[in-house]
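One chain follows as structure tokens, the form predicted on its own.
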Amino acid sequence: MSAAGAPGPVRVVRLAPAKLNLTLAVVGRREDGYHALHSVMVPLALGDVVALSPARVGARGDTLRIAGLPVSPTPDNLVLKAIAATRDAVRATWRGAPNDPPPLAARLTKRIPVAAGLGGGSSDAAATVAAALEAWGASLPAAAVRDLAASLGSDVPFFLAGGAALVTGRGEVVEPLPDLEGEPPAVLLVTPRLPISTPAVFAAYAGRARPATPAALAASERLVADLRAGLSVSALLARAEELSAANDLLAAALEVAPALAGFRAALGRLLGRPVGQSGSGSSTWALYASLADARRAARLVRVGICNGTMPAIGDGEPFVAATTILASGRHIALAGAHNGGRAISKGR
């Protein structure tokens, strides 16, 4: 029990998985200034770790430390922003009510690059959404937690569902699609540390930077239909081309950032295989059989940093990193993982 008579937090451990847009059309625009999307994503095993932890003795408020790749630890960050959100939607319903939830401190191992179209900032929301629940011990109806998702980020609401599904509206609407059949495919993530603000791509977008033609959304109805009926990994790579270029925010992502029209073209060059955009950018993706042989093309890619095969661009060398899609309800048992193989709760 807290101080105040209240139950007091536990520690909670989730991994937050990366996102990949397997195909994303963008098909209006809304009311409210959003666009209005079609896109199937899929979430991956490289992900960031959201650890939640009671605060110390005497703390007035939630606090963060940020571990692995650099990002800002501002109030802005979207994990200190989820726990405020949780802490309001819970305050007068959770069982130590009406005191409020009391502070955490909470632990983020970014893996995930910032500002690269993998969703790793909304990824962390909703991690920490669920983890902030289990950790004051409160629950909220499906619906409250879509709604608090939505509020955090458009893509927010996806990384609920647990595997792959069909984003539509600006990303608050999600319908679960089945897992692909056999053994999850492998994904080679390149990423020029070039960080591309999605915002302004939208806008170069909205400026008339697109396709000509409607492709990527008859891909990504085709891809969903195929997905429903049952669809083997086999026959997702062999559509890898028609994926690769089933990205309707392509053309905006090189107006914003032209430089990555020479680094994408090099990429598809080295590896002989098509390489799709994840998002609004700059992240590139290429689809592989199997984690071996993605392993095998991310060392070519590393050599070809190292020779001058692929141009550098952006500040320092690009992420590089072999994963694989994750299957539904993977990413709980690799939060356990995460944390040294324990459940992914714990008393204090």
Given for the second form:
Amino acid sequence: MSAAGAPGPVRVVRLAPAKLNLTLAVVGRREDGYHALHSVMVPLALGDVVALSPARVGARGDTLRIAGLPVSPTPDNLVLKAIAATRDAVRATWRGAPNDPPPLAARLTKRIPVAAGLGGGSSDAAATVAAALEAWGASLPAAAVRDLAASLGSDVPFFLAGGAALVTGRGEVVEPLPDLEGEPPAVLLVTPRLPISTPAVFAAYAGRARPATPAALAASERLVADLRAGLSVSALLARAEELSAANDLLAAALEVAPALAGFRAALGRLLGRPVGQSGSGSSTWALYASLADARRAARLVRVGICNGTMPAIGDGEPFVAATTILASGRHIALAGAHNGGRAISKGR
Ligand code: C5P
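Alternative state: the form predicted in complex with ligand C5P, after the form predicted on its own:
Okay, now the whole complex, with that chain kicking things off.
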């Protein structure tokens, strides 16, 4: 028990899954400057791990240690921002008042490449909000959690909801979608070490002429309707070509990072199948019926990198991972305290 009579925080560990945009249509510009979207987003088994523990006795604030892939400097990290924002949101109803919810020691294990269109930072933020509430034994009304999520970033509400979803508005309107029927499909991710700034891609998009035929929106609406009616994995794989083109930010990403064009073309030739882009890039993806198939493809790409079939772009070798789309049942099970590591090892 703390001096104020509230129990001290408990240790909480959460998986923060990556996301894939199966479709991403930009349907307009909003008054707040953001773009209105229509996107089918799915969580992946590949994920970061966020662990929150009570801070050491005498600690004056929250702390963050990071392991794994390189990330931006610690003070800018969304994990610390999410803890602070969650503390602000619960302060008024905190049962330990007038004291604040106590400091937390966060540890982030980064498996998701940053600035890659996979939503890693946003997922870390969502996992942190949920973990901080659990660590403090605090709760907030659902609407307050949604507002808190949206204030941290446009993709954060999707991750807090969990599971496949149609995401609209600037990202804050999240409508759950049914899982695909059957074993979830596998995904090959190939991310050049070429971090791409999301604001730069949206700015490039805003400066371009709108496409005459809104093909991405049509593909996105069709996918939503079919998922709601019940879509099999094989039916999804059969429309990979359509999905790979259903990203309105693709041309803008190529304008920001022209080297991506040759990289994507070489990857498509090597794999012999359509290659999509997640979010604003630079991650490219291809869908497979099984994890074994995606792993074989990952080996092919690694060989292609070694023998020069894949062009060398960015700051070193690309990130290559075979993972799966995370079905909602598994999402809930794996997001629990002790299962995060299993999800990661399955996903890599
Ligand atoms: O909300 P978030 O911080 O992730 O957004 C980063 C930037 O991406 C925004 O500042 C904005 O420039 C752009 N953006 C947008 N429309 C969206 C989401 C993001 O224009 N729906």
